[in-house]
Amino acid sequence: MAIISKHQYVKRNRRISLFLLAALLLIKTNAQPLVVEAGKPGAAIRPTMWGIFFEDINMAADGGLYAELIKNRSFEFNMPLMGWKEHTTVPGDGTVLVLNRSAESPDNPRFIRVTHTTGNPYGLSNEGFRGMGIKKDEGYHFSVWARPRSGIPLTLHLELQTPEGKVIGETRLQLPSANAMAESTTTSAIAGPSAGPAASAGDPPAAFPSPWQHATASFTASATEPHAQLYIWFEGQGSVDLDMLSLFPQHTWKQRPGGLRADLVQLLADLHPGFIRFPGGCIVEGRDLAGRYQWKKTVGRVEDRKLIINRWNTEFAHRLTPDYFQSFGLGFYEYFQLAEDIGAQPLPILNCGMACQFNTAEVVPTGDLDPYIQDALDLIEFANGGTDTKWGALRAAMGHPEPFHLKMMGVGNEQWGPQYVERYLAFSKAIKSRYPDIRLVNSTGPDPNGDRFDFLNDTLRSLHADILDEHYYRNPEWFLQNVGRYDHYDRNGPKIFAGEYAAQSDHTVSPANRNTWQCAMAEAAFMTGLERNADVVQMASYAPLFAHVDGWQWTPDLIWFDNLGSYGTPDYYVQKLYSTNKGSVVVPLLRDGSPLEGKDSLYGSACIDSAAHELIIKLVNTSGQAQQPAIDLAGIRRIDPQVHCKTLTANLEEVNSLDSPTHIHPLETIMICKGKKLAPTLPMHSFCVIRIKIVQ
């Protein structure tokens, strides 16, 4: 995340405290006590609350958490050199010729071959996602699987330049001669690290069998360039095929050479999230079934990992994303380290036999169903089987022996009709038969209401289902009015998980959604209601989670980034607020004996943080001018008389952006209160958590 300055602080702080106390002008002060009754402890809260859901739209894995600079690195988008532009100073003086051995390489089957008989420079530039952000001091990995053919060994000369064509960060790498390559028997790597994880030790990829070799090479950059190309120039006479031309940054994640972007990774750990749902989403679907996401083709070496189309590349007409694909270097293996990472449970969701029924909505005969279930089956060994299993032993090879602990799993993404009944039923069935205590999340549709949502809702009802996913992308004003949803919940039937939610500033698929604080703020009344029924209500996620501005598809989502900076939107913030202020067992917060549900326009829940012992109230004050309830301590013998609040406040439209960052964050502050009665200032549109120590 960019860095503000000290000025930008201070002006940024007077400007908040000087919008508090305009507030204070109008306080509204409410007669009736709000009643917190700490002694009645109520639904447990499971650490799976508050989580994250990943999907790969708007760029998040390629060109974003995955830190892979070069685009198309292997030459198999549909247009094979897209990305790449040809640089000479004579036509003729050099030639790229793409070729294809689908025969032996099925899942990578095209390369290069660069021929260069002149001395006069000849080279290739790539443009990157978007361009790529280049900074200053940082040291960049390059690697590329290279086989000399003929001539003198080619050196390839790699520079790093500006749009202006300032060289920013340069080296040389010498490739071997065609003869010594004759003469070695084994893959290896000429210099460097080696990127990625290896499927198996000591072993070449699949696509790179003797006599290609894997040649690496490293540099630092001396400027910092948000817009940068790579060069490579080819110096000699001879001809050489290349593929999988790589660029990453050193500072990855945890220094995981061909790993994910950091800056991006420390806002998820940031959220200290309870799970993380991937891959998605409408990605899991596909538009059609040969384009859905398979697991077993995102793990083992990235070479051999099968490119595919993303099916946000032309889903918008009016956001058309012709360079959109999906590389799979973030894959499942990475998914499950990344969850385990940052202390999240993962929860993986699996084509269950359907594409997206909003596109060609083709399904898979239920007779034909076993691959589909054994996929599944062998997702689950792969994570918690043991080094003797097939799955498992893969996982070993890649790096971690240990299992992945998986405790559930998604059918579906957001199918409807007796169709997904009857597929969730046989995986259900194989599932449960085989690993009894994995919980199945299964779908209700992409609506929260209506007749599809009511059949699943029913049905699934029927059948005792483990969990059901429920998704709302609707306006503010829908949130405010179903906090109250899930209290007239049967409390013995299925639990909830909140799939995908996010306030619409203007209506769903608009492009001219924003991630105002009004849309904010009405999730995090909404989310008051949520954690009051934590006994039915178990996960929820706000959707979708990451965004580039210069290649989105979708919006609003929770983080935004270029390819230098990222920021948290003010929706973040409030995801940020609830997770990292969790609690471990709900405890009611009354006014007139009824739960805080929009009286006098304010909404609340309250919890106890048992390891802690804390007492923590959440109060959102969707008002326009301040307000300052009474709040009586029930159940509590004594408190520390040092309350410690957080508060987030705006004017309903403003946003976080990658110039103002932190302009919409949490406040905190100190209140000192006597005995066991509170009276906090909620300022006009506000959301507010106080913490209060519990003194033994």
Ligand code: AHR
Contents of the next structure:
Amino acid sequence: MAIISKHQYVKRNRRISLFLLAALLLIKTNAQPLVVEAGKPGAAIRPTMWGIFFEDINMAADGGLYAELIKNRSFEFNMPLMGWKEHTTVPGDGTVLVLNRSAESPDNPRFIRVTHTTGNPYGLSNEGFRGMGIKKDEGYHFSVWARPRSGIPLTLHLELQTPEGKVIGETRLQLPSANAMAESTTTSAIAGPSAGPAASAGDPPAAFPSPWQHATASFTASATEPHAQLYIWFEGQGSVDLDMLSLFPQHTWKQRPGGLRADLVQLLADLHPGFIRFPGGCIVEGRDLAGRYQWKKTVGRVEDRKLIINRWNTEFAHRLTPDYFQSFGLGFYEYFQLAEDIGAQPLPILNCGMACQFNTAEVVPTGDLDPYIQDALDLIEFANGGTDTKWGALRAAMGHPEPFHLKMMGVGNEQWGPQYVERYLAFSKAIKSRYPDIRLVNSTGPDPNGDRFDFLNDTLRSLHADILDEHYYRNPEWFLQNVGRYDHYDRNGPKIFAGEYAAQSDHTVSPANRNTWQCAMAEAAFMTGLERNADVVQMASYAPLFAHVDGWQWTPDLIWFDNLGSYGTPDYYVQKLYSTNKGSVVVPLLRDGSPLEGKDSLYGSACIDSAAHELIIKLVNTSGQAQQPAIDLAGIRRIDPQVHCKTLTANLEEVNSLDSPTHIHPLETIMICKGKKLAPTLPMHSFCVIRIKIVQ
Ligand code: AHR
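Take the protein just shown as the form predicted on its own and give its structure as the form predicted together with ligand AHR.
Okay, now the whole complex, with that chain kicking things off.
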């Protein structure tokens, strides 16, 4: 149960009273009752029905979910010192040199050599991802790979500073001397948990053979600051090689060192998602094939994961993000772990030998597809294979000997045309012959209709594909007009994954799109159609998932965040109401014998949660008037008179924000019902979920 303050309580009750009053004044009574035929169970609703779509767009990974605070920690950005700044009082007292050792360390070639020759202050600062979000009394773990060269061993004086230059946390870390290198392997300013980045394979990183040494320090911040910077002052006179400078908050999701931002994962966990699709999206495809997502380069020690440019760095001229790269600190192991943590089935999407067709449209000749297909086969082994297999052994070495229970996988993202069919066939043949139980998700292109869609839809159906991935970024009207989209789909054909959808308040890729209540309400109405057709539509996910308020490229998005806080949009609360009121079997909800698909501005669906013995009715009133439809409950003997309703309502243009994160959120009321009749009040522009206990 949520605990709320007295002030919130009064405010909330005032809001409920106001909307009930408004409702009573405006109520439109509808003549024909709605009928729920609770004794006529229809399609089973799969546990996977409502899920989430993660893509590293809008700084969702580095700068977002992945809690690393240092940007360009290993100097592998195109501009090796991007995000870093040198500080010196007397030019020449200190130097920083970028060195490249690609032959020795091809996946992490660059490092810096810092030389300090006088007693004058000399240092480097890192600006973080649009600053660093620092919290008062929070512990911070710093770590670095170091190779001292000559002179007195340098001491790193670490300072967190506000933009005004106030120090809000500091410590000193003495690096070992060149002579001491052989004797110890780790030095630490404060005894405590290793600050080393995320879960690692058992072996030391290939990038840092002896005499490289891992050094760590921890300290506590004295103030909260959303845009702090880390200063590293070099004390002493000498020279040292440094790489992988890292700073993590102590409190990450499940307190994992080098882990994920807890508030963001919590928002995902609260959705109880049935699945998590990762890593995208177009990021799977890459702008060209060289920039495609390759899962094997994202596992093992973080130090050995090869950084690449993020395809969204340059995608939109109106939202250029030159400092957007993929460190892969959040890689495939972490995605599987996240899925497990939040009880979601993992749904990885792999490149099928095609780069983004909106960009280069580069394809691999079909004769050269083997390495791509092998990646898919090896991924299944990584997720499910025994610890005696090559990839299963790596999973175990990273800390997870048990399998991740992978059951489905996507082949390609938003591909289209005959080239896709050729590649899908090659993947499907290889995967199905070795792993017949893995269900494959296939593209139907970027649009929900038109020639590209029709071609793939027809072809993949004739090939008996498992699951078709449909995408729709459309205006709210489209969502309302398409509530019945799946009513006439072939019940025996491939299943549908509504893999990416979001109502656009302006138009697709417009930076003016906002997460308005109008959009969220249209999605809620549309989702009644998905639920009613749960025998065909087996999975659905809003997209994209995350956006940093200072680093986004694409809007709208389900969850917005800055360096300290986060909030769910109205769309988030719609998703949450669906996923936490999923039910297990659909039952008919009819007016005049027909489903509720917009007549009188009403949309609805009903289902039964068999485990809880509850009937769940979802109703959307898109009109500007309150309605109070009569509902007859058929096919059940008795109900508990206390009926619980959760209602989302707002004016069409209203939004949530960091300052008002729950401005639009579900309000709970209890309605007392007599017999088997209900007359719920549906405020104007509202989405209501009604839960009714069935008494046996
Ligand atoms: O969700 C944003 C993008 O929209 C995805 O990367 C892509 O699949 C779609 O075009």
